[in-house]
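One chain comes next, on its own, written out as structure tokens in the form predicted on its own.
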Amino acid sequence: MKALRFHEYGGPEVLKIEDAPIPEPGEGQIQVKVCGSGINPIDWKQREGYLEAYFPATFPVTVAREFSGTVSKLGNGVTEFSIGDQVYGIAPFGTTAEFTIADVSATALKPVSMDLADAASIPLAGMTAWQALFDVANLQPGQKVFIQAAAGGVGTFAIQFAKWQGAYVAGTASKKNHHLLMEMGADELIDYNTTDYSTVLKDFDVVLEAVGGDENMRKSLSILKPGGILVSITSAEPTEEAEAQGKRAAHLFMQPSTKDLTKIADLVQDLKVRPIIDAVVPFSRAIEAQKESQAGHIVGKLVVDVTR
């Protein structure tokens, strides 16, 4: 099969589309003929070696973990899916390839209403936003939530999940993206190019921290009300500082879940949530798409259509 791989840590120059062995499913796994492969910041961070503590590399590494496609082979003991099912989820490794394998516990049937390739835009960002807001922060109707990088992959899902839950939603985004985010339900938006959010916001119940850095962590804590929670998806949480202020802080590393994927698929199917896709690019442009992702300023998600 063809796969996008790298044989050493480094910049985009180490990426190559090349021949690779087709992976075989083990017990509790399925083989998937990939249609869509979602691109996320975690891809370039892994490629440059920043995530070695989480994902020790066995070279060569096939890029990305987010996928949509058709079940092509069942591993031993698999009864949850049938060959030909259209699925989406998170693979343990390598989805920018013609085939991948996935655990059944990290896979679900894709939203029926979505094109197969487009469905790859959901799993990682969608489950990250879902788990941050509901599993960690326990967001409730009427609460106030502040979402950083609101126009990004996680942010666009988080806005819609929070509004579905009945929360008041504020976020940061460049001015050019404000109209789109207002359409998605945002109540208050701040242009991070011109305004320091910590000078205009206060008394929030939840902050979804997605920028990183000590200064941003301090500012995030400053806009929380007593008892409020900061959920970071970037780096270690400032637990001691939060406790000193009578607040809470937590770090989320998303855990794939069939239950979460199924719930999100239902919301998409019911038109409660709309995945925002910046572009779907052919396999031949996969390296360029990785460069674009690393440069930032993607609205929603980038997806590689492996079939074209």
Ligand SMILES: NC(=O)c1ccc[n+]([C@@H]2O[C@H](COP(=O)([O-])OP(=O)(O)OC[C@H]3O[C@@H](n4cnc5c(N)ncnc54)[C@H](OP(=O)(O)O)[C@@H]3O)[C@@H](O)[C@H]2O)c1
Contents of the next structure:
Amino acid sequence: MKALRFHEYGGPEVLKIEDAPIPEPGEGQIQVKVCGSGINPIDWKQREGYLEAYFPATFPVTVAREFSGTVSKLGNGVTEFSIGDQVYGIAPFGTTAEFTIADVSATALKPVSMDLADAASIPLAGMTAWQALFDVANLQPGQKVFIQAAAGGVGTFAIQFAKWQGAYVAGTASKKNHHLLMEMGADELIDYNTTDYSTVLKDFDVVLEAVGGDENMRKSLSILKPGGILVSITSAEPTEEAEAQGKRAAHLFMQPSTKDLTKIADLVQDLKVRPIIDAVVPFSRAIEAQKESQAGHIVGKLVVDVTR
Ligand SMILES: NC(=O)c1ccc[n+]([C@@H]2O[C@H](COP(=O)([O-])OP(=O)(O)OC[C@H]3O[C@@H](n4cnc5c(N)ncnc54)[C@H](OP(=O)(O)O)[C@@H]3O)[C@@H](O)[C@H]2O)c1
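Would you generate the structure of this protein in the form predicted together with this ligand, following the form predicted on its own above?
Let us now look at the entire complex, which starts with that chain.
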């Protein structure tokens, strides 16, 4: 099969579209004929070697984790899916490839109404936003939530989930993206290029931190009300500083879950949530798409359609 892989850590120059063996499913796994491969910042962070301490690489590494596609083989003991099912989810061994392997516990049927390639825009960013807001922060109707990098993959899901829950939503994004985010229901938007959010926001119940940096953590804590929670999805959370201020801080590393994927598929199907897709590119443009993601200004998600 064709796969986008790297054999050593480095910049985009280490990426190669090359032939690779078709992976076989083990117990509790399915083989998927991939259609869409969603791109996320974790792809370039791993390729650059920044994640070696958390996920030591076995080279060659196949790029990306999100997939949509058609079940092509069942591993031993799999009863949850049938061959031909259109599914989406997270696959740890790479999805910018013609086939991938996924655990059934990290897979669900894709939203029925969605194009198969487009569905790959959902799993990683969607579940991260869902788990940060609901599993960690326990966001309630009427609460105030501040979403950083609101125009990005996680942010565009987080805004819509928070509005669906009945929260007041503020976010940071470049001015050019404000119209889109207002359409999604954002109540207050701050252009981080011109305005320091910590000078205009206060008394928030929840901050979804998505930009990183010590100063950003400190400012995030400063806009929380007593008892409020900072959920960081980038670096380590400032636990002691939060406690000293009577606030809370937590870190989330998204855990794939069929239950969450199914819930999100239902919300998409019911038109409560609309995945925002910057572009769907053919396999031949997968390396350029990785470079664009690394530049940090994707609106919503980038997807590689590996069938094109
Ligand atoms: N812990 C986890 O499980 C987990 C899961 C997913 C993601 N993450 C991490 O969370 C972060 C966000 O992920 P993502 O997928 O949403 O990223 P992304 O889609 O690449 O984010 C792109 C967006 O970031 C915005 N942006 C860039 N610099 C900004 C700044 N200083 N302030 C506010 N917005 C800024 C850009 O907005 P403009 O174009 O408007 O400037 C752009 O729309 C990444 O660091 C990623 O690695 C962690």
